[in-house]
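Just one chain is shown here, as structure tokens, and it is the form predicted alone.
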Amino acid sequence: MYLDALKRVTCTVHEILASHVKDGDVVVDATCGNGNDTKALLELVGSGRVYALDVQPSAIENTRRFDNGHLKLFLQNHKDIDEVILPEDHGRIKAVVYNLGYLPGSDKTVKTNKDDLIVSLKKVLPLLAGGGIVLICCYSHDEGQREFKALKDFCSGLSGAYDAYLFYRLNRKDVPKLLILTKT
């Protein structure tokens, strides 16, 4: 079962979230896209709160359809994540999801980039609760490779307050990679 889930990184992300997030938690979908991760988070947090961000209006509209009254949705770059998280949620965030790249079915020139990602991570890591988790999906296109390298460099410099894990198939270069950060 787990090997099948690992073949599709988004399934793995949702399984990890399901084992980590509970009713009442505060979570973030930093790149909401079509809203699939946001939907999964909304189902898990119940009475909690989900922050969702994206730079594309179509992504915001795609995600808005899942709003159940516990969603805070922002047309904003994830590098500005600290501007949208309410002060009372600082130190309470249990999970953050980044699904990098471009919005499927849209303009492929509009995509995440390594610089914005690192800025965003520097801002969001201090907002995590103890035991909080960050899940980052990187893809194999050119910018995805640059994001992956920047992530590895960034994680190798993290303090002992965080652990970093990397999951991907070694014999396939065209599949997504999943990087997981946990706050100890």
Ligand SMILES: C[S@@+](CC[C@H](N)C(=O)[O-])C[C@H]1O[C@@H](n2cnc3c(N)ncnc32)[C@H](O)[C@@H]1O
The other form holds:
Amino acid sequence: MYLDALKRVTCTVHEILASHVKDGDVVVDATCGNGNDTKALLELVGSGRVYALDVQPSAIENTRRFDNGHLKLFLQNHKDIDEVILPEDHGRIKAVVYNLGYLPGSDKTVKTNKDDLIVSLKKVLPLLAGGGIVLICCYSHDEGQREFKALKDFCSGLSGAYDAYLFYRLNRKDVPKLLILTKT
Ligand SMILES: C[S@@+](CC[C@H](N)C(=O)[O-])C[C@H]1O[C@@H](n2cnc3c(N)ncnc32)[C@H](O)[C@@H]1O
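Give me the form predicted in complex with the named molecule now, not the form predicted alone.
Following is the full complex, with the preceding chain placed first.
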């Protein structure tokens, strides 16, 4: 991993995805926003499938421009993620990405929240493939701090089937944190 990628959490996420997601895989972008993560995922899965969700119609339209026939796009809260994943993909999901917060340059009142996030995680973890990962970018605004605390509580109660890792810069409090969940 290059130093530049370490400095931006979204780049770190893309580096991890690039080494983990392969042609034919099924993955989820739980907060697709402008579609940058979805675009990267579509390139990695090739003949596979990307599910992308967001609660804002503009986010869905921004992401639709990357549709290459392997994208399943939903104007849907990620707390209802179980309603969009096809039964044939249960237990096949190789990676899930949550880039939390609000869409830069958009309505900042439309942002992720801890309650929907935890409901979503409880639903998505059982759908992961063995060796599947969940990557969560958390930010330092007020709701971001509440999300991070809720995530820490949630992770401390996880069964031994999962591992939880935290990646952040010790010398900077105001930069995003990356939480990584893996399924054995
Ligand atoms: C930081 S942005 C995501 C950026 C995006 N991944 C990209 O590559 O451009 C966070 C997004 O989460 C969306 N969002 C907020 N609450 C949500 C929820 N409960 N379910 C799904 N998306 C949500 C917002 O509308 C916003 O587009």
